[in-house]
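So this first bit is one chain, no partners, the form predicted alone, shown in structure tokens.
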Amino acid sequence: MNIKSYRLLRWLGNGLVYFILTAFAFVMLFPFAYMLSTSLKIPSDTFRYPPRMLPRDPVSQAVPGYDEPLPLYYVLVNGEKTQFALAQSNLKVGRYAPAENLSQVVERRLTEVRPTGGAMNPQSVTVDGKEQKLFDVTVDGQVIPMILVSQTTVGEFVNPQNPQEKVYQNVRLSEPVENVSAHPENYSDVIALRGLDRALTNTALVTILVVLGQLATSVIGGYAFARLRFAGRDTVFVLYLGTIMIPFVMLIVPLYQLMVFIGWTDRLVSLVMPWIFTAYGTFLMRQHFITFPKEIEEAALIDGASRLQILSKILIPASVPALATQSTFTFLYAWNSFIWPLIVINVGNEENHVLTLALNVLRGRASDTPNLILAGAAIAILPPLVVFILGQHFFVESVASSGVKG
């Protein structure tokens, strides 16, 4: 194999392997572009069916005679399709027939053909064994008696340069004229409804202190775990790791009792201490110190710097990979919890409803504007994805650097 084709098959391996790593990119971030899609559409635009990406609205155009604009539609004009505005809807049409020939079909509205021979002594014809009543219908200025054959709701399009000029057929059939848009005030609305702000400022709230909280904790215990010498350490250490292996599902009836005697139950506080021990962070960083040199630590203590100046003036800035790869995940945890305030917070007690919460209590509220829904997820989804995307340059330099910074 000469050096071109080796290049070219080189070349073709790598295109493959970008095409479907974008073709699974792309399956997996298409939820989340239809989900932000959905949420800047209006009610009516998110039950259309087959759905559609972008948010469209609805054209209208003023009409002389009409004292509001029209919705516009697409008709079929002499086998062209034209933009007619709707003038009226729901309106009953007849197809009627005569009874010797029924496929001379003709249609009119049912307020233009009256009974043949008067509403007090109506006439009928057999047809097919069953007697049908007769109808006088005027059709190029003759009124012949006709049978109905069946009936439809249409709808009344006029053109909009000439109202005179009139159409009817199925509205539910028609396709609308409609532009392009979006609709941002969805956010606002969202927010705005059944104080969806003050569960995002608790959301916040909440967020950050069982961040600040489990990163304290985490340092400390790891720093004491990795550095410090005393009778137990390693039994105590096992003992507290093995703690993850405990679900959550075992822990939830004791841990409700405890709030309940402590008296925090319906309390923001009983979503932030609970959870600000953590024995995963405090092994990731246990881990991330051991693998600090300790003839930097030596040389420190010589000079006469105590264990809390080496924690904060050393270790604590060569270890930003560590902090912020646990910032992240403890953030996606706190903000994303579920389970536990919805035991430990009362479903009226809306003032101290977090995010999880109100969106519940949203999608009941709001189940006739899935655009509002999915506009609420998207504020829930958004700030975790955005605190993901900034901390995976410090995730990947956590796994891949030893701690030390050159």
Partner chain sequence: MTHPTQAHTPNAALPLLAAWRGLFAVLAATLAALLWTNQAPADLALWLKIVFSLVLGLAALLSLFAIFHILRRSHTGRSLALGLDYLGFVASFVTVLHLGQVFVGIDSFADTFGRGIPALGVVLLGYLIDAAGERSPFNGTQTTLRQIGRWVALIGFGFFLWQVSALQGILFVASSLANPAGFTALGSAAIFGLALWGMWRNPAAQALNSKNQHEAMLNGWLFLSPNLIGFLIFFAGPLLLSFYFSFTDSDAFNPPNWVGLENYAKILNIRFAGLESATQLARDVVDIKIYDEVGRLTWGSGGILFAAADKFFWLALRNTLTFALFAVPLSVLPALVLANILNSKLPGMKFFRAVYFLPSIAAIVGISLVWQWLYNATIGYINYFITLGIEFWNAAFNAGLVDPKIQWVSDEKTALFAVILIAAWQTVGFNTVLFLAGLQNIPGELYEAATVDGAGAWDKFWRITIPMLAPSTFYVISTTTIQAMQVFEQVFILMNPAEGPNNSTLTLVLYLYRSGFVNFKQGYASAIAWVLFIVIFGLTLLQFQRQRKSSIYEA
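Form predicted alone done, so how does the form predicted in complex with the partner chain look?
So it's only the chain below, everything else dropped.
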């Protein structure tokens, strides 16, 4: 194989690799793009089919002779797509055809036809055993008697520059004139009207308390497991290990009853306390501290430092990556948790709702305005996402390290 063809092959291979990666990236990003685009639309735009990514508004224009601006549509005039204004809709139109050739249909407004033979002496014809009235319909200057096959409606479109120039066609199938325009006020609407501001503050507060609290208990607990020798330590550690696999949902019934007993239902504290003391976090910290060289600690002990001093002055500053790993997981868990708040926080007490709960209420109350629902979803999704994008390197490292060690 010569160098040239080898290069070509590699170039092709890389192209394929990038193609696959980009396709996957599209799949991963599309729902987010859809969320953002829909959250900037007006409600009627969200129900459009075929769907479109960019938010659009219908365009209206003032037309002489009409009090209000009229919506613009594209109509065909002499085979050319022209912008006309919709002046009137729901004009009744008949579809007429000669009795001998029912496929030769023409459309005329009901006001444009006269009964054949005059109103005093209307004529009729029998088609398929049914008697049908005949109407005089003008086609290309010729008057032809026809029967009414069916009815429909059209709209009257006028040339905005010259309102006398009129075109009649189906409104529903006409393409409206639109321009691209975003509606960021959906966000302020959903925040103001649905109380998402309070939910956001609550979520932030609960998340901060859980992260700090869990960090504190698992650091000193993990240190005790890793470095202090005492009777019963290994038994307790095995107990902790054994519970790591137990899924949280096992606890929802008894924890709920415990919260009822203490009187913490419907209180934010019920979202904080149960998450502060975790076996998993303690286990992770223990695994981390155990890798730390013992010699440094022993030297400090001989110098008269207390255990607490060693922990705060030596171990914690050296363990920031491990602490951040755990904070990352806890942050996501606390920010995104749903089933527990659903059970323990009153649905009527919106003061204490967290974002996931507020979204659950929002989806019921605003089911006809997907733009607002998705603006709400964006408010819940974007903060962790932005944190991630800015600290992405760190985030990914911490997940990877959890996998290698776990």
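We call the rigid core whatever largest set of C-alpha positions still superposes within 1.5 Å between the two forms. Residue numbers count along the first chain shown, from 1. Keep in mind the model is a prediction, meaning the values are calculated, not measured.
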If I superpose the two forms on their rigid core, does the C-alpha of V139 end up displaced by 2 Å or more between the two forms?
yes
Y96: CA shift of at least 2 Å between the two forms after core fit?
yes
Could you check, with the core superposed, whether the Cα atom of G304 shifts 2 Å or more between the two forms?
yes
